[in-house]
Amino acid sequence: MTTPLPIDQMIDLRRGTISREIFVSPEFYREELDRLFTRAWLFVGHESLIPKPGDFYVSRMGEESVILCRDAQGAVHVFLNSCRHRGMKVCRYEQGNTSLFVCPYHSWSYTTDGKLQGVPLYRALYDGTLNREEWSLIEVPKLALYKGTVWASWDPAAPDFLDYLGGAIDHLDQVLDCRDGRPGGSEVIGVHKWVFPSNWKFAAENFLGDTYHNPSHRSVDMIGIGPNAQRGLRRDNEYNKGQHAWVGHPAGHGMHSVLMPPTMEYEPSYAQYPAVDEYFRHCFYERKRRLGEKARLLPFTGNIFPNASYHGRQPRGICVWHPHSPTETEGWRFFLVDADAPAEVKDVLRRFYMRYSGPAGMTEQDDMENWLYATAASKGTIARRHPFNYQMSMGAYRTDDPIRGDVSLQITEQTPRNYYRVYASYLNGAPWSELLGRPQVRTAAE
């Protein structure tokens, strides 16, 4: 097997080309797990999945299983789902409530704050040798709770999560806040999980604002599955009245958002359900009242580096692309609604979300077909000699826009170019100052 070239030769941002190797090579995949997923902030879950003390939800960080749980005092933790004795998963259920995590292999048990409590035959076999305080579950050193979402990093030196987000927070907030503009207030009403034969980066890149692929969804557009299906629309058409913007941020985040005109008015939504339409009408005008000028920014899609994507309006939710191998990914979609929305609103949204996205969703099936064929077509000997083209709209962006970041007002590949610039920096072991897009301060001696 030939050894792939260094990452700087794989990603040529001046020319606008990226080698297919980074999508199929086992060597690059191992580097990702070792240098990227051990440092970046990763989405773990949502607090609404663990509302009570003792609640737990098994999630993932990279390839590794982790436990998101709330201890007896109500504090949130994220632990590696692995017994300290021989590594067996201490929690094999997807979700539930417990006072102890008991390893099924040798029955070591741990409390919900991670402490080792029970060791069979402790006095006979371990007394004077085993210090229980040293053998707690392995806990993430950095944890952040933000508007109900839970994020974690394995790097003790990782920056504060809000510093990591930077200007991307302006867009993520539109996803997590209530539709009427109140901070936070969202909850998860369901999670879809499925495995597909594709490199995880194809999915993440799709949400950086790849509207160039819209012909892939032509059949869905023709059928019309949107909130107002009788119009033959895939989604609300309120976006057509605003200025579309593709935004890249120094830490690798990218998104496609829309700046609506100051004179925007409510566009009827779910008109076939009067109570739902009335709810969104109320939220629209209440949001304008609360946020003023900021209410003009509407989220479309985005990706928080490296693998947490979102849909901003309808459907609304967070998608996580968990790597299984260079050519296999496990997708998780966390569907979001306002926690205090009427039951009828939640039910209508739940049905629309399933129809639109997820493994059986009409648009997601189109996307997955693209991703899996692109992955399969990149494994061949000849194919790997020829890079992908990322030259779209090179240089067609500005940094003086009211929206923070590198902003393009036309369909662009600046967001993936920015994404892979940061990706290369992680694989090169760059310091956090570089990963956040900040110049490193050097002393006179240096």
Given for the second form:
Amino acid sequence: MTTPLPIDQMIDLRRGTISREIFVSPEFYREELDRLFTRAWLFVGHESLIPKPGDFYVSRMGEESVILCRDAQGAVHVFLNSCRHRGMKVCRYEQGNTSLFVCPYHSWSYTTDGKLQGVPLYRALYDGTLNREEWSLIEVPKLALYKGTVWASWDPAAPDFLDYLGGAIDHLDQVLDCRDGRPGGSEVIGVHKWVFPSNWKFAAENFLGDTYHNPSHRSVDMIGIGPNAQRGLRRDNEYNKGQHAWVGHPAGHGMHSVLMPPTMEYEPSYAQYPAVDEYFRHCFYERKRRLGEKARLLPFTGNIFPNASYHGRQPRGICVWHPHSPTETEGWRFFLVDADAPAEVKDVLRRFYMRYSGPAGMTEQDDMENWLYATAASKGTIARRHPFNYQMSMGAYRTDDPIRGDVSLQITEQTPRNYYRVYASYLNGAPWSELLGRPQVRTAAE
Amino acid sequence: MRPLAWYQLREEIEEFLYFEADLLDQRRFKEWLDLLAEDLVYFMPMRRNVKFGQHAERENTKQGEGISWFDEDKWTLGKRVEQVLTGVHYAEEPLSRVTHMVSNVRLLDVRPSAEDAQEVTVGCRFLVYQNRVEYENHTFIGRRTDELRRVGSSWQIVRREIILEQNVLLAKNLSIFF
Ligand code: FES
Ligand SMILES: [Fe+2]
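For the form predicted together with the partner chain instead of the form predicted on its own, what are the coordinates?
The next block holds the full complex; its first chain is the one shown before.
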């Protein structure tokens, strides 16, 4: 594109409308890849996938394949999965252990810290010209390890990951910490990968706190598939007595969490499995003892800007929505459990995760159906003249009360409005101070 | 040359598999559930791209551990049927049009004997075609290994392993039965 796109006209936060163009147009998609996915911190994987030196796991950042790898010294790297010579994918296995990545094309080879080591016929053909030091695998300039998760940004000027997270860390911790409140300690027990014909932002928005789409899951709630299925519904009602909160953060993250009363008590769950119920009861009180007041915050769903979504408890995992095209997305879901949970607990959880989540999951199949046809029915010329409505609960939030962020105590589209405000800043090429900061222009309703 | 009883048994088992496929294609889901044993295992692994030599060990996710596409029991399949029958399971509402093709049927094991078969392990190839709403088409191709148990004059499925020939799933959903 040579002319700047009128992104500010497409996203009208005063009125609460967003153009369908940003969900279907190839021009906006290109801009997203160039200006957003090259700068924002992206979820790459989890250290439990690469526990030993030489372990690698092939992941994605935006449209591109990357290698998450632990070198011989134990340090973690993320490399673009493309040979420096002619671009061949140097690794086409999903996961494994190696001392070298040998390019299948002309056999250049790279060590696990990315250095170009082997160049066939080096002396005869390249001596004095090719400086190996300069032709390492392309490595992300910014990498962060946080409680087992691995994140990366292609922008050397990106702020530190924790500054990027801001107040969202309070919520993300509830996903990554042990159920009994010990920090970290999760492991990935499997990764779903599938493609679906929908814009990637539909999926991200779903997790930003779109509690309003609950009726689309009527069928699973009618039949009951939760760990307590005899009582119906698709999961346990753990948050029965809590105050639900929808929270937006200045850097674009958003979530639906719950603030439990100070007197919070364990809500019996997993009733079909007494040993599992007992385990979670123990974890609940242990967590309360450990974290005190902080234990009141419990997670539902959330989205770390731009495309790393999570489910906090039932089920528990991180989904990444990798763009393939404006109208096609590859979903990767990393399922999490506490690494040291008893075998029976892990077994009950994995079975629940499978029947709930992803393309074979009874709950999320209905999400995919909605995202597909919402995308498809927005492609038309006439459809594109009419924006989506984002007017729900305009202005109905308080800042940093009672927790960090813009907090709404009713179902709201403030979290997506906030998300698209930040999204527009990326597309406008804004400096990091703006990308992390509070909005300059407030909506009329505020 | 195998005994005649073996060919008769294969014929009977093929008939059963075709009948079963037809129940699904005719959307007679509850009758289909009746063909599943109470102790059913229904398993579809995810497939990985692994280095030569590691296929036996690492290509497929394993039953009983971690995450697969399906690793479930009759209760869960019953729930899937119930969900379709609510009429508000939007991923199957309106219902998909589905055809199951079953071929390459081979008896892999017969117990105790072809003459008095009580349990049979049968391998086949499947091609499942799904068409939904207006333009959505999916073709699922792969291998299946079924353990069948004789119940009266018919058979029940005790274990079904479905090997789908895909790595990244190329369909938005697995909302149909295999
Ligand atoms: S492309 Fe890798 S060695 Fe030529
Ligand atoms: Fe949903």
